[in-house]
Amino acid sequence: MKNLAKVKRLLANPVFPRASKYDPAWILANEMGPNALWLAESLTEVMPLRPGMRVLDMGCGRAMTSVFFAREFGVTVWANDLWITATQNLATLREARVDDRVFPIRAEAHALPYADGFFDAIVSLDSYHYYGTSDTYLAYFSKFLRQGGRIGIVVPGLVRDIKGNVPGHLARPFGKSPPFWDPKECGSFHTAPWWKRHWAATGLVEVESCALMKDGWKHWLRWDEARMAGGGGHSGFPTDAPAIRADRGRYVGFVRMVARKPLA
């Protein structure tokens, strides 16, 4: 890896302990967007996860996050994808030795093939966004959580409402780098008083926490420059440092979010 001693020491975040116990080389391997662990690890902050619970980890991409919950809580984890197979994850379940605690599931968010009621919690990091926006779908995605269980959520998301054009620092190129805002990605970029009424108007939860991740926008840069640093990751996704420094929150930043299933 390039760069590894600089590589280590960005991923060595003291706001995540846990994370950062975790092997750089593994995690640049298997990322998918910002760090997804420093992600998982914050959801835990305000959402409990006890050994032997249910959880569902709806788009867990190359199955970090499921590794995470599973050896740092003690849980089962359902790991779905629809990008990455369920024989892809497998693997890396496998080589994690979590196998016996993690199933790998493919299943696209709008055909989930599990039982109403099965999961104790369930977990989103950096994807409830792309399916989740609409006015119905919390609706179909609750049933599968028990009464008393929670779901919660870190989405990229807004500081602000963007009023009139986008910024120009978001929506111009960086030297080779396109601009960071890009509508079919971004267009789902929310607030956390918007998720909070998405939410809470559906009447099916009770809405926790919803507030912006402290720091987001810094770590999101950290990240980065941390997988820039190590030679782009396996994603090779563009920059986002660029923006992400111009911007210095202003703007962009993480959305946590968790809510409660009421008990008949």
Ligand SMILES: C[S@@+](CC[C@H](N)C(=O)[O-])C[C@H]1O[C@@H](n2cnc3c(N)ncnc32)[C@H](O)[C@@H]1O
Contents of the next structure:
Amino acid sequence: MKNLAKVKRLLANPVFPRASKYDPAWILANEMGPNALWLAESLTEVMPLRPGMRVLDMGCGRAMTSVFFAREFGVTVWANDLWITATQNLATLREARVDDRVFPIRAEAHALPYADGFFDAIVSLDSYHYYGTSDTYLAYFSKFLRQGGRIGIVVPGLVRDIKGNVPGHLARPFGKSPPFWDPKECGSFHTAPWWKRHWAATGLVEVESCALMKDGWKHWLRWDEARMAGGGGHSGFPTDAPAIRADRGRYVGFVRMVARKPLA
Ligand SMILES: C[S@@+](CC[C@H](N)C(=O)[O-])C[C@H]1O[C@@H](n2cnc3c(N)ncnc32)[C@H](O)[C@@H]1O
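Alright, leaving the form predicted on its own aside, put up the form predicted together with this ligand.
Below: every chain and molecule of the assembly, starting with the one above.
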């Protein structure tokens, strides 16, 4: 790998000691966006996971976070994704030696094959914003969670609402990098208060915590610097670093939210 020492240094993030133990080459080979293991570890600061729990990892991509949850917390995971097939993810899970407790599933978010009330916890990292912003989605999604169980997500989001035009530093290209702001994707970025209202208004869950991830933009920048130092990672996306650096956490970060489905 290009610049292995630099990649290792950047991925050894003291804020995320569990994630920092994982092989940088494995992370770059399986990444599909800002370091999913950091997002996962951040989520577990506010969402308890106990050994033996049945966990749905929704939109798991290449299943890195499913491996992480199984290894670090002893939970059993259903690694659900759409773009990545179950057969592809099974290979990753076998290689990581967790295929006895992480089960790959390919299913679309609106056509999930699970029994009502099956999961003790549902997690979703850098994925829920793709399908979960409609007013009715949580009513469907939360039925797979048992009463008293929790749903936790971390999504890229907004620090403040954008009033009027998208700010210039997010809307314009930087050198060879296209604009950060792709409306097809960033149109689903919202603030923490937006997400809290979005779930609380359903009356189906109690939002226990919902806030911007501390220093989220700095982690995003560090991740992107690591990815580019390592040759661009699996995604090969152009770098986001110039836009994130110019933004300095004024607009873009991560929202972390956990809600509990009340007991009857
Ligand atoms: C940006 S990737 C993040 C993947 C992974 N969580 C990670 O952080 O590495 C978004 C993931 O959401 C999943 N996704 C998007 N739309 C979906 C849908 N309608 N149903 C199920 N999964 C979906 C994709 O398959 C993709 O793997």
